[in-house]
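Only one chain is included here, represented as structure tokens and corresponding to the form predicted alone.
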Amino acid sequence: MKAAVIVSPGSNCDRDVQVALRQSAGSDPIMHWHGDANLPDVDLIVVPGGFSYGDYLRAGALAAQSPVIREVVARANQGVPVLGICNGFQILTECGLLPGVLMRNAGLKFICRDVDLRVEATDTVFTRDYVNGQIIRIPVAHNEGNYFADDDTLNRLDGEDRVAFRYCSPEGAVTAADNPNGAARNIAGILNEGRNVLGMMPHPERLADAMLGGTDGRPMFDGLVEALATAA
């Protein structure tokens, strides 16, 4: 499996990416500069966490406009698997790629910790190595990751189970109180119609070897490798 992890100015979370890719593949993966559109043939694009260009003007807003991000689009029209994660995810929403936007916590507080997620669809190369309805432990660090759609962007997201993650209690629930940043119907992580395009808020990067404190992450990267080994 080739892949690809896009490294703009202010990316802080693109080695956690390569080494978790290097863990489940057993090779690194391409760190590809921002500002080079000549993206090589991958199986897969990250784009990563971070602050690009320091969150000026808007989180993610100038680095979706990078040269690279062009191509990234036009990967993914063609099917490619695309994941972005936190800052990465703000990147997929600047660059329509998602719905959606990703605004200030409800806080207004950087929020830097563990938080239970509850697995809502499993029919993709980014989640099947996990069970519908699964419970995992997963980071955030954000200060923009209050996800916000219009009602029927929402509903069409309900409707067409393209929900991937939830925000929720140890138990399952999904409550206002276990809501870290006041998302949308505790909305984590969200794919396109496609769903070959996922990105959420959590990092799984950062829980993807014992060593971290976790390995609830790391399904996600032995599912994409499985899959696009087998796809190959």
Given for the second form:
Amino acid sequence: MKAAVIVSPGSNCDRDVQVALRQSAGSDPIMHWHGDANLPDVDLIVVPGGFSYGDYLRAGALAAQSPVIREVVARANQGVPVLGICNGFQILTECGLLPGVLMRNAGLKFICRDVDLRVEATDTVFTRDYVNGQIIRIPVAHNEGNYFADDDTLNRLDGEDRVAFRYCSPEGAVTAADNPNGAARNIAGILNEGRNVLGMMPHPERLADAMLGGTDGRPMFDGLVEALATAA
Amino acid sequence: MNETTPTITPEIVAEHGLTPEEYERVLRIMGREPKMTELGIFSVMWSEHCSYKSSKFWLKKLPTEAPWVICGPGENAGVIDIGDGKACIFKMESHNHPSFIEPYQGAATGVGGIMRDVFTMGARPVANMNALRFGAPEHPKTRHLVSGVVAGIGGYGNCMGIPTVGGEMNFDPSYNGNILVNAMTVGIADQDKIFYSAAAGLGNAVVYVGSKTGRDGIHGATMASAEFDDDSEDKRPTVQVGDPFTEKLLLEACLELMATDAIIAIQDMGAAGLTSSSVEMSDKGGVGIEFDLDQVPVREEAMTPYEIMLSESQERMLMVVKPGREDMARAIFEKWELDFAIIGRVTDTNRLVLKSGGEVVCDIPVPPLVAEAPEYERPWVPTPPSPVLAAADALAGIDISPTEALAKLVASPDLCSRRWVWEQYDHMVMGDTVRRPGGDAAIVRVHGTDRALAITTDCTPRYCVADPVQGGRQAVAEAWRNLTASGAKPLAITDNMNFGNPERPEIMGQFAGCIEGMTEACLALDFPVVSGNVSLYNETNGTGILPTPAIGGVGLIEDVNDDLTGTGFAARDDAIVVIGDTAGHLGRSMLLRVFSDSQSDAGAPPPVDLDAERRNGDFVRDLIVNGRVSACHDVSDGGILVAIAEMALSGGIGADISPPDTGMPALAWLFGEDQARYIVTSNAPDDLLAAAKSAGIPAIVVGTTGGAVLTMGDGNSISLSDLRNAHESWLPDYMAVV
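Pass me the form predicted together with its partner chain as well; I've looked at the form predicted alone already.
Every component of the complex follows; first up is the chain already shown.
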């Protein structure tokens, strides 16, 4: 599997994703500079977390205008899997690959902690190694993770089974108390219509190494490597 | 201010914080009346903040050497050898005065400044820590300051993508008008890629990189060298404004350039900006520097040379680049969309010469500017000793059961959970945070290796004020103990000396006493000081803070896969063992602070027996490294029962405690704050006790892990869930009040 990680000014989880991909794939992804529109042929594109352009204007708004993002959109439309994590999710909504927006956390504070997620869709290259309804523990670290979309969009996401993860209790109940940021319908991650673009606020790359306290993020990277190695 | 001010009046000299005697010295060095820019440069270079004029005499006494020290105090940060060709570079620095005036920006730029100190030496920052002190919780400003400082620290570190992995926070009325914000950064570099600040090479380009220079922070160093009064709010314009995004770019650009061989010397522009960076580079290199100030990137029009030289705009660096490498260097900074300007050259005159509009506006001989900076051995009086409180006297009037006392203590402002704080810090980014905040020390893996660094910040100001010598010892010993309890070999410390007005003999007495105690502890524990910072004049209207020598300690864990033992109880039916002697010392204890009306903060602090610290700590570390204990925690504020409660909460396992029959009151045994103690758990306590006995280490089994309750029998119990609620709720509840 050949993967590219998009590096923008202010990206800061690029190395973390690189480490997680290397661990699962056995080889290093390409670290691709945002200003370079010539994106090589790859099987997977990751838009990592961080504070691209310092979150100035709106989180993800400026990076969404980067030369390479036009190419990422084109590839996504051709079916190449694109994974946006945290600030990457914000960039994917800003560039229109995913619907909705990520607003400031309801508590008005940055929040960094492990949360429980219920896996809601497993028929994707990203989530194939999870079981439907599985509860996984993955950290969040964001100031703007409060997913918002109008009711029609939310209904459509639900109707088309495009919610990939929801914040939940350790037992899997989707309650307001287990929603860290006020996200609509406890949405933590969503898919595009083609199911080849996933945006999520939690950081699966941060719990893919037992030494760091958990490995619930690892099946995402293992699953991608299996799926995309087979496809190639 | 402008360059044409005809004469320097005594008022102008006073406004610049210089005494008449100091100004006489300026006249002697210059051989003439200084121009305004020159006076400004003397003013900031000779400020307490930059010159350490009151503290230098004492700082020289601190031990700074060990075989693993690569670079001690004097550079931007201290450097130690951590094996495999790697170096750990770290320092702690205060941003107290600005944070009180403008908490978000003050704290944010404090974090930004200390990170620059570390990466200017070639290290990638891998962890941030902090030591925070606020006024009484009921003081009307405290909430606002806590909220702003925590958000500012998080705002800067989170954006940079450097994890903030821990710290400490206390409350005391003495900080009502002077909060303390001490920020520490730890970085890792290759030993053969460490950068220093000594300029060299006649004619070499001096390059300015980073943000443009504005009018912010002018005279920040001078402001930080004076007491506050009721008009301190007016000093808001002296606080700088941070831009962590630019600093992230500056970090990446500097590290990219450092991977080449282009840099001869590099220095960040911190306090006193372009002035102190150029003076330090030229003084250390024994050369002169000449600037054309018209080449300095500015963000405002018509800035005078005075303003350009004294601006404390953030996210800027100065470097000397090898001839022929300028274009390559420029290309890197342009890629990162940062300013890159050749603003001057290295000369052989030993003078700092500044030109503006073709005119020389400053021409100062650098060696006397530095070497003849004032240094004072200020008068001091030792702190009078406090009487040792007998346990029975200390406890007079306190009628409370141990579990009731425990529930209140773990919910007190100084002992409650700090989760509300550290959940606002990204403590996981970079993927090497092996132990998250909340334990004895944070543990951060050295990327790509099996080694790890343990990091802690410690100080107990209420001990320091009662007995500065014991308090100084205790601050160093507690840092050493926290690293030890994490299984690390303690290597070195950075110190952040926060005190009141040094012109008062009793304050200088506190300073001298703390230095004496720290020195003793550093020597006894092989734990030298490699970097540090002094913040004086932490006073408002004549009332000083508690003396607060904050210690940041770093230790090394050789194999993070094997040598790691957690704070929390790890298994049921393990024996709970107290290592070290318990005498039931209650003077200055948290128990008295919370429960005693008459003796809150009374008496002598617990004495620190450095031989016992060393013996007990080395014994405990051996147990951890050899896998002979299942959990370990040091005993500090709140004594044995608070330590056991923290272990129970962290592991989610209760305990059955049986205090030994010692004859001392139960509350003294449970809550006394005797030093040099640890709590460990083991499933083979007989072996452990035998090993302790043969090593001459006091050790006693005091209970067993298990269940979901902390109990001492006789109905004296509290459930872990009640304990957790008490521990977790105080800070969020406090901060939720609008």
